[in-house]
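We begin with a single chain expressed as structure tokens, specifically the form predicted alone.
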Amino acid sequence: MATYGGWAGKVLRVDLGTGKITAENTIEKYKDFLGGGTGIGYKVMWDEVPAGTKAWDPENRIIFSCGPLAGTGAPANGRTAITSLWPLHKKELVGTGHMGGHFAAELKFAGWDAIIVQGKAARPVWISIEDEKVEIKDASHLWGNGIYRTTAEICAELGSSAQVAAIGQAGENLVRMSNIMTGNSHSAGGLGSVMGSKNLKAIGVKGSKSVKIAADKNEWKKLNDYILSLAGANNQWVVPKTPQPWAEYSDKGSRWTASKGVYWGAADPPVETGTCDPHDKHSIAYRTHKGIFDFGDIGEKYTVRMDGCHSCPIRCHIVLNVPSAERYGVSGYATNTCIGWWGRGILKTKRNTIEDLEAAVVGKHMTDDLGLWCNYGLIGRTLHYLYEKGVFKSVLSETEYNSIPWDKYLKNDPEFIIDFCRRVAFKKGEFGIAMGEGIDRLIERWKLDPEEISKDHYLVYFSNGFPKHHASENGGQVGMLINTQYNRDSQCHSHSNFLSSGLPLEINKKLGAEIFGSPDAIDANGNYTPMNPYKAKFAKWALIRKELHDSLPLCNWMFPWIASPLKERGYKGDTSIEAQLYSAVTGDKKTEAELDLIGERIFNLHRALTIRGMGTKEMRKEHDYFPEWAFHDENGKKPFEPGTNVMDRDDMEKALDLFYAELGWDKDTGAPTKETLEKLGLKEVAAELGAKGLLP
């Protein structure tokens, strides 16, 4: 068998039913997968788990798995995949939840590339992990304690260089809107009831190997230089916020927001940013002061420092410090970006403001220690969206109703997010187990209008139970495919990255035509054309890209790099990076092509056991609908006019029409066919369709 580098060559199998644990060859069973990521975790969900199996059964898996990119120090390869039965989907079907920080490398490190865990502990467990030493080890003295305190005890039993993967009390309580946590503030949304059904607290490893890269150090070296001289900031913004010396462009929606006379106004002494010219790679960790994009000017006073990923040279994560925020009973020191701060958005504090920013270190606290999910930010605006409506008052019992702070709420105070967040995380009262149910399930629960609910603009609910994602805003008909296609929010940027680059349109038309063959395949945001085959490749791409980027990993919060910063390159990014780094690192040479059609051989299996955990191959009437809000402007335009990104249904017909062509799928049902899963190296998968009738 061929040695290659960046796979630690093993998969760890822990039955927590029967206590076994055993390994597993990576190459010899998941290399077509990538051997890592969203590969492995659809292929085990294939082999593995029948149709009819529920999140919370025994028999469901969940997989932590990373890939060859992992611990090599590649930029932005901190991404950990954990894929399972998604108990949120009303149907359970297989979704993953995407955790960044050191848990993916430090697993590498322990010399391992996945862990599988199947059956129920008998009692509260934890897995520790250091090395070849696998133990499955008593929680009850973890039980019913929060993601902090779980992850400090763990880390002080087995070292402060390990890294933890903890539930908190919603998963424990089998919360379907809670998450798992790795750092105390990355976390994979989601999934943490699986966790709890299984008694798993939580998964501490330690490793204290290297991870091979088979290309020389000079070549190595020469590759990361390459790669970091076309990297921008967070999202991959290649122009600044304001205008800088070397720069010919700037958009004041940029997340590149450093410059002179910006600073981390809290660190000791007050760190400035500066101008960052883009051929300085040493700067790239202060282009981005994500303080200032999430908080508004005032951010920057209360900014420590940048954190981030292992490996990640953008460093898009906040380090606050908000004295004010103690009188609440918690640290005023707290560490977050973008959604992750989502616990503000139960309720309505005006942005730019200490009260915004308080309320922002409260809800981080208590929503990452007690471990629960946002589903992209819409428990908050169901939250609002049911209080405006007078539904709390007419589900409730008048003495329930009554016994939750509503004038804190209506005040803005942060007391009101501790009382929301303890609610649902333990089920407290009719009100906290609807509100951890999500949306889906809340809607047949309370017997709201599902229509109603489809058209409004406020809550952007999707379809599947999830909100919009990067949808018509970004691409107009390629965000909406790209929406219809998982049992989660999309997760995708792939294409929102490149779109909102920050370089003008005909630069975009022109990048976006070298690889999906026209200019016509990018329109300007809030000014859609009609839909076209360019699009439909776009969107394609997209998605391949996303599903290369989950298991590699490579974070795509910043990758595909279609623009650079360079005028020199005519702003002209690499997408041939993620092959040139998985040759390196594996030794296994493969074209950029070669590497999108493993993609495509994942993005499809994720597509069968949609198809097959449904039971029906109808995914066009069945699974991938358009929400009605995307349909009505609320000033009245019409599509197609500038300044709305309000869609057209015919039209939208034919993009599904054009997207399943470039795929290969059949275009009545929007399933893959036999011909195109045996192209893709699924023979397997397309018999198996077969006999159950599956395929079109």
Second form
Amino acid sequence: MATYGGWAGKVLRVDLGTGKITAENTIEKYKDFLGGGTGIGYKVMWDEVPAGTKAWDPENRIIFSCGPLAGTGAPANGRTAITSLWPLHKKELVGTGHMGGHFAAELKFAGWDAIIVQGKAARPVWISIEDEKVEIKDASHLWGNGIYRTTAEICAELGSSAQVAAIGQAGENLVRMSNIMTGNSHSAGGLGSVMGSKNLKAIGVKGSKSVKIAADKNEWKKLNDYILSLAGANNQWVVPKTPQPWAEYSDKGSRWTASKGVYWGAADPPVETGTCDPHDKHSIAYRTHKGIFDFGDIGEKYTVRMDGCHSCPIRCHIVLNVPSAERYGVSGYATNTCIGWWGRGILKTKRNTIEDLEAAVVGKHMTDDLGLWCNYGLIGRTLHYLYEKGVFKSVLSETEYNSIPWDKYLKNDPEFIIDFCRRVAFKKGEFGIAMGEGIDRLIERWKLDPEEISKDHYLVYFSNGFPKHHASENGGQVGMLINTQYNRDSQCHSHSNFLSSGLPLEINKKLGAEIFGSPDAIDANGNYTPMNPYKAKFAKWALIRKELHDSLPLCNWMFPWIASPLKERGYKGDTSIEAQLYSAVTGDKKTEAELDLIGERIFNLHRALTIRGMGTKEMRKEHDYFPEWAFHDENGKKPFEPGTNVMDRDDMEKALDLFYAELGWDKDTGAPTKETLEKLGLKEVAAELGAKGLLP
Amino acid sequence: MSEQEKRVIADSEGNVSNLLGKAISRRKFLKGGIFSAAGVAGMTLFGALGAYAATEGKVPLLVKSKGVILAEPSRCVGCRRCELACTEFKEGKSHPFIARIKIYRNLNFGPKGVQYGYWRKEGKYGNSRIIQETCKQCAHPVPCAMSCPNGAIEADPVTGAREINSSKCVGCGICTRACPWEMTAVDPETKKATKCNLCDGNPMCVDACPSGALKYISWRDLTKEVAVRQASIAAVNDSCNQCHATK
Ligand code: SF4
Ligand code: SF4
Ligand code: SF4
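Right, the form predicted alone is done; let's see the coordinates for the form predicted in complex with the partner chain.
Next comes the full complex, and the chain you just saw is listed first.
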């Protein structure tokens, strides 16, 4: 058998029910699925978890996997994909959570490409991995503790360089809105309770091995330097927020917030970001001053530094120090990014205020220690929505309603965050239980009107229990199509990274045309044209790349790079970076098209899992539906008028037609045809679906 | 030049002159080590290698590196690209365990590891400061080199940094215990020690750092600037304490 760089070569399997620990060969079993990330994850789910299995059944698997690039210096490879049945989905279909940090790299350094966990332990346990020494250890001293202390205890035992993925009390208590955390600020949302259901508190891993790079050292360095030369800021913004001496363009929305006179204000001594000329690779880490982006100008003063994942030069996490937050009993130091600061969304603090920063710090510590998830921010919006509608008053007993400190809620007092998080994580009362169940179960439980929820522009509920995530506001129909495909929020950034590059529309159209065949693939945001086949190509490409990124891994919050900050290249990026990195690291030379085909295989396997899980091929009717809000503009604007993201119903039906056609899926059902599956190397999948009457 | 940089230089000059005096008085100690003796007269503080293979019976010579890597924790964003570059561009593999710059072990809980009250200490679970550990390119005594029973740690002719002569190294690991900062490691895959040799004067870690947190500077004594990783190991090597601040 050929030897490859990149892969550790082994997948670890731990059966918590029997205590059996085994290893299998990554290449033999999983190479067709890139041997990593969601590729391994979906494959294991397809082979081993029969339809009808529930998320918390011992037969369910939870797969932690990284991929061939994890652990190398390939820029932005810190992602671990965690695949399982998604507890928040009403039918508990397949879903993946993803965490950044250093867990994936450490797993590789310990000599493993993935961990498959199955069964249920009789007592609370944690899995200890030290190179090939793998043990199931008693966790009775950890159970009931938060993630911080759990991590510290495991590192005290395993060594302080260990990386830990753990659940908090929320996961233990089978709260559906729970997560798995690593490295203080990186979380995989939605799957904490699956670990909890297996009595698995944490996985600790420490490695002393290497990840081999197949390419020659000098070539590898050249490739790295080349890739860095095309990098932008967080989410691949390639123009700065404010005019800079080197920049032809700027864009107020940009995450490239660095400038002369802008500081990491709480660093000791303060550090100036400077203008960050894109040709200077030693200032890449300063481009994204996310403290300013996430918190407004006030964030500058409280930012200690930027942080982020293994081997990533971009740094999108912010280390804050907000001493005044300490009066709520938490450390003033807090690290997170974007929606990771969702705890502040439990209140309605105003941006660019110290109250907002304090709420963010308190919220971060509560949610990241208890291991709560927000369903991409929906939990906070649901709270405000239901409060305003007076729902809590009508569904809760008077005693319970009055026990909730609403006065603190109305005053934006962070103590309300603490109270709220405890109620949800410990399932206290009807309020605590229901808020932790997720929106779909909440609708049923409290008999809310699903129609009204679907119309609401504040909640932006999308479908299948999740909110929109880069939907119509990113590419119109393209974003909408992408949002229909998963059983959780789509988490796809392939389209938004490009559409929000900050470059003028003409340049984006030109760059897009080279890939999708026509400039018509690209619209200005909020100024959409009717659907066309190029947009369908764009949507398909974005999804395939997302699966590729989740399997290589590369960060889909950065890649793919259609654009770059380099004027001398006409701002062109390079969409073959994935293939170049994969080929260099593994030595298995693949072109961009060949790698995309693998991505398409992985994506279709996800579709097949969804179909098998639902027991119907009627995806168009029962899965890929659109929310009502998308078809109503709050100001009464019509579709295709400038200044609105509102979509047209018939046009979106056409969008589905074209999208299915592009993927080789049946137009009426939205299910992959036998030919498509076979062409993608999924013959057995096609056979099984066929036998179950699930092929179109 | 910043105040901080000025202070570093002032400190280091004080230390180096101190060290010169002591080096001579410890002549006996050095005899039989890997250093021969040579005239100390005419030596410059930041001079080049000098004649390190000089004749027996004279006063000892400081064989010291031309340069050293200066790391600024306040700029470090914990990406570990330096660590990865070190082994990827040297050994063709990614292998933090043997990297000559250490981030991974300080990342989460700082150089002292997990301590009670970690939320107030260093690392990502504390104040989030990440302390990069680099080889100090000890001028003298050079604990790693002196401890090697096989004389496998020799001065690199280009940079003056001590480096591992892998044909002599037997992988016993004594040097990893001798370095007060635990900067050498034995590669579990090749069974040979690794130590920073400054990459012929173009250190890959410095080249890789996306925040300019690493600088390659002329040699100066940085021992006061950098946290000692394990006090107990430093104490074993008592001689270090005579010249270096290890507390
Ligand atoms: S003792 Fe340690 S710090 Fe000093 S030169 Fe040797 S490896 Fe470097
Ligand atoms: S490991 Fe090699 S270099 Fe280190 S002391 Fe032993 S023989 Fe010398
Ligand atoms: S490359 Fe620079 S910023 Fe990254 S870990 Fe090393 S010293 Fe810190």
